[in-house]
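Consider the single chain below, provided in structure tokens and representing the form predicted alone.
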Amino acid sequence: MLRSVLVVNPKGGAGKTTLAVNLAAGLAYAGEGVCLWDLDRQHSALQWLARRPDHLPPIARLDQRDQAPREASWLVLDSPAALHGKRLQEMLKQAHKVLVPIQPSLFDIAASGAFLRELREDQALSRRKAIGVIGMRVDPRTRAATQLANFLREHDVPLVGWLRDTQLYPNAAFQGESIFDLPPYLAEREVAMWEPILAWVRNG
């Protein structure tokens, strides 16, 4: 069965593509068959995929769901900004899990409240506990991280994990690589931060 993970936040610059491509790579490193579907007009994820070296665990490009290879078990969808209404509902119907990247700034948090309520109105997702948030570009020990955690408790949405603010992600992306492709002495701490994220995605 092909399971889908939708990476979504209507606010631009939230880190959707960084989250999507590294999630796809993390699943691929675990030996899973992975497809990546880039729905953003900028096609940043596809540019990353085109640069990806052949010797790394493969990730298939997907442009239509029915094109997925038979051996594929995961589909990661990188969504466009300003996604709302009917188009959002269509994508939610396809998703087994929904990951929302949020940066812990006043402006990002304020812009995310209505969107999280919109997601929670999808009763099928709420019953499956299929909505989770990733704190982006933040150290979890900071006051900003605490503010984000408090905000999510108010909205009854789990904080699945954190991605720190580090140049490892953009530097790897220039080479079509992910955090999982870097030498352990560089990325061991970042890879460890992905463990709860991957576990949550796989659960259910």
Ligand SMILES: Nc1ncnc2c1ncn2[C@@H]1O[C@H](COP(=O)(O)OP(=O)(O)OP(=O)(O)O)[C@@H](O)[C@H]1O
Given for the second form:
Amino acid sequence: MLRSVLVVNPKGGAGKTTLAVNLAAGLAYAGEGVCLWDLDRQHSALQWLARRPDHLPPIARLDQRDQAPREASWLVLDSPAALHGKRLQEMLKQAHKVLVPIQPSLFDIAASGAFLRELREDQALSRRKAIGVIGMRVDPRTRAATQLANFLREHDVPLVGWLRDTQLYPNAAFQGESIFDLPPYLAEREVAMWEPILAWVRNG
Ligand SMILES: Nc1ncnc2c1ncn2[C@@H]1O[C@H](COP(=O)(O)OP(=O)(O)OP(=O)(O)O)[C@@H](O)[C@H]1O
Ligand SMILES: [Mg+2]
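Got the form predicted alone; any chance of the form predicted in complex with the named molecule too?
Entire complex below, previous chain first.
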């Protein structure tokens, strides 16, 4: 069965594409068939995919849902900024899991409240507890991280994991690489941060 993970946050630059391409790669490393669908007209995820070297675990490009290869287990969807309303609802209907990257700044947190409420109006997703947040570009030990955790508790949305602020992400992306493609001496700590994220995505 093809399971889809929608990466979404209407705020521009929240970290959607970074999260989506690394998630796709993390799943591909487990030997699972992964497709990546770039819904954004900026095509950042597709640019990354086009640069991806052939020797790395493959990720298939998808442009239409019914084109997914039979052996594919995962579809990761990278969404554009400002995705709201009807189009968002359509995307949510197709998603098994929804991941929302949020940077723990006052402005990002404030901008996310209404969106999380909009997401939670999707009864099916809420019932399945299929909506999760990733704290983006943050050290989990900081005050900013605590602020984000408190905010999410109020909204009753789980904080699935954290990704730290590191140049490893943009540097890897230039090569069409993910954090999982880097040598362990560089990326071991970052890869460990992905364990709870991959577990949450796979669970259910
Ligand atoms: N964990 C991280 N550490 C360092 N830099 C990061 C991290 N996550 C994202 N970035 C950088 O932040 C910028 C915005 O990230 P990204 O493009 O993934 O956001 P986006 O939500 O997809 O943006 P858009 O709304 O324009 O599609 C990029 O330059 C990216 O390299
Ligand atoms: Mg993007």
